[in-house]
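Take a look at this single chain in structure tokens; it is the form predicted alone.
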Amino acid sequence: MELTLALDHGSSRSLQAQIFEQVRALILDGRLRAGMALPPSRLLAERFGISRNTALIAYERLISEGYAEARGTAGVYVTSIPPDALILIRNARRPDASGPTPEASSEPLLCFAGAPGGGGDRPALDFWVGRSDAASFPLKTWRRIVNRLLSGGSGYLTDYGDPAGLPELRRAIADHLGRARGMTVTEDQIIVTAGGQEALNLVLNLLQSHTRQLCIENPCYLGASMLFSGASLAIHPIPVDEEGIRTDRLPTARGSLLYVTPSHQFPTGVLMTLARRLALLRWAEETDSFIVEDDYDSDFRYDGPPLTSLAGLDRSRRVFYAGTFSKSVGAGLRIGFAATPRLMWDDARLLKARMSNGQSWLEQAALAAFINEGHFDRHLRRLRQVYKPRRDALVAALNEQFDAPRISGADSGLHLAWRLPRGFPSAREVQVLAREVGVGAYALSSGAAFDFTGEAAEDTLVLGYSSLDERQIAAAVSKLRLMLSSTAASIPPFPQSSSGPR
């Protein structure tokens, strides 16, 4: 097969990203149909004057996101996507055509002046969830940027800014989402918030008049369950399996608001498959419902590039995207954001103004410079180089110390989930016992997760590995092994083998 691609060697976007996006568009537009063979990577490289590795990386991403499949020596083939799902994506409009551009507000929304508001004893070997490595904060670069901003004058420190966020930061976030998450959004669709939790709160309040019932993946993020429980609406917990949320269990009634974490489900860590993502978008269209996508740690994918977000597939119609810099830069910055469909951006901006007068100018300006000057992308690359060996060390240690451990969520993010075998103490008991030997291991309810049924909480531990080095991880798992061998009759006191990762 001959592919017609327009590759720009001078573009800031990598060649593999251009190949992925253009082949993906051909598949979604129906010009490449299920079962068609893609050109061999060697021929593709020769045809477009690129390295074979570039072609292979693009194909690997198409495979990882479900658009293609490898059939051994036979090559790479387009996968089957349901026709109605293709129609849904094909009919989606780009943000610049998804509706009339709202007129600019007559006032700059500076009238909502409000008064400013407002560690614990942790074990030495602590698998706390979502805690970034303090030593990895880019202190020198951040200090240099802040000093430069402060030397430019203090006017911005005494004035109110746009409650929706500093324009330079919103523009930088929109550009990053386009590069890393496959989203086509403008700066006016971005609302800067005080972390991801406020972004979720903003979306919930924005859609409350439209919403008749709330749906949430189960188990789920504790913060989302708390917000939903306070909304005085019926809540439908939807179970999660190894492919993500069970779309066949979604209600058929109109007017739902669904909360999901498709790229690294919290807390189980599973990745929602492409088929489920398309089914989810089809459900939202058919039931006049909306989705809030919490993309809390998608910057950390270790076995491939970040996946196209659900909002990227949706193209700014029914998916509200909530993101945060807490995991990637630092939770102390308190900067998150929401990306809204275009028709609702003015309502979202007004609502944000009623919630607060916006975040600190200095932190926003520093973060905008950090992104625009290329420091953020370099910082993320360094963090992946730090966190991936730690992920590998935890998976290897669990496999070495326990027999065929059931692990989920290890492909990305900053934590994984370990399903305890039968005969072990409950997750709650393990948490208490581990604390006595200086190890922090967490049952779902203690690890920022919530389970509406209470079933998964009994046998699942969440283990965050980002704040421990490889030596500490090995020591912590060894302590867990010794501790459990004295309480669970089903495991011998010492490992039977040291075969490493499985």
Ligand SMILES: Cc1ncc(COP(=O)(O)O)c(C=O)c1O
The other form holds:
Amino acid sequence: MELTLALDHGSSRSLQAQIFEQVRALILDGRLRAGMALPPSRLLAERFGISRNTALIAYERLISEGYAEARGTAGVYVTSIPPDALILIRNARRPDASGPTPEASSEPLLCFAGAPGGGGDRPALDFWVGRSDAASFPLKTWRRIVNRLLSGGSGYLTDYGDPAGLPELRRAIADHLGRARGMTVTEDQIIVTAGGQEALNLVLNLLQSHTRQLCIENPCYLGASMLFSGASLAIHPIPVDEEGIRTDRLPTARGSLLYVTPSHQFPTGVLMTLARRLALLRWAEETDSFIVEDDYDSDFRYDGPPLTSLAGLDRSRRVFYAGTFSKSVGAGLRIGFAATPRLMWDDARLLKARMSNGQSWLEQAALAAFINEGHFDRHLRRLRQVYKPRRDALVAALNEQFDAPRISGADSGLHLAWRLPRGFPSAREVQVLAREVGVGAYALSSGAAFDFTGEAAEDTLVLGYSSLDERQIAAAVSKLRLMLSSTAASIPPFPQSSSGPR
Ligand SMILES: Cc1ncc(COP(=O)(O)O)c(C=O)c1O
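Let me have the form predicted together with this ligand next, following on from the form predicted alone.
Every component of the complex follows; first up is the chain already shown.
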């Protein structure tokens, strides 16, 4: 089969990215249909004068994102995404201007404190979720940039800036989203916020007058549940399974605002399948609903290329994107951002002006320089090299110490979820007992996660591995093992497959 691609060999965009994006567009537009074979990588390479490796990398990415599947020696085929989902997306209309009108809420909204008990007395071996590694913070570079900015005079410190955020930072964020998340956004769609939390707050407020009910994945991020619970609207918790949010459980009534974490569901770590993503977009279109995509930790994907965000797939401007630098640079910066459809940006900017009239200039300017001078991409690469061995160490230790542990969410982010086997104490009990032996291990239903139904996963622990090194991780899991085997008779004293805790 012949593919019509327009590859620009002189572009700064890599050839594999161009192939991926163009083939993906052909699939989403319905020009490449489910079951169609893609040309063999060798033919593609010959036809477009590229290396076979380049073609293979592009195909691997299409496969890992669910657009295509490898069928052994038969080749690579377009996956069977429901064709009606594609048609709807292809024909998606822009929301009309008579749609949502923003209006600030007078509700006082809560903030998320971040650590159990206020964070004062953490155990030495602490699997608290989402902490970055303090030793990896690029202090020298940051100090150099800040000194340089300060030596340029104090004018920016004494003046107000654009409430939407420093233009060069918004440009840098928009470029990053294009490169890393497959989004086509410009600086006049970005609002810089005080962390991802304020981005969620902003979107909720922006859409409140249009919203009749709130939908939220369950279990979910505590910060989102706190915002939603304070919003005086009916809340529909929607269950999550191993493919992501159950799209068949979404309300059919019009005017929902849905909160989701498709790239690494918080807290279960599940990656939402492409079919579910497309179903979500179709649902939003059909029910005149909006989606807020919380993409809090997708800079860390260890076993494949970055994934296209839900917002990157959205053709009908239904998805508002909330991002944060809390994981990728540091939570103390308090810098996050919202990416809004262009049509809504002026209102979002006005709302941000009402909420806080903008952000600190110095941190924004430092972050913009950090990104624009290439430090951010280098820093992310370094962090992945730090976190991947930690992830590997945790998965290996759980496998060594426990029999076939059921782990989810290990392929990306900074935490994974471990479903405890039958016969183990409940996750809450494990949390308490672990604390007694100096290990912080958190039940899904405590800490940074929230469960609206009270049913979800009393048997699931959430383990953040980013602030412990490999040795500490192995020691912590050994302690857990010892503690568990001394408390539960059904757990053998030592793992059968290994020589015992070290
Ligand atoms: C799921 C999720 N969303 C959003 C955030 C936002 O964090 P912040 O407000 O620090 O940027 C976090 C932080 O831990 C998170 O875990």
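Numbering follows the first chain given and starts at 1. Heads up, when I say rigid core I mean the largest set of C-alphas that superpose within 1.5 Å between the two forms. Since we're looking at a predicted model, the values are computed, not measured.
Once both forms are overlaid on the rigid core, the distance between the two CA positions of T54 between these two forms is 2 angstroms or more.
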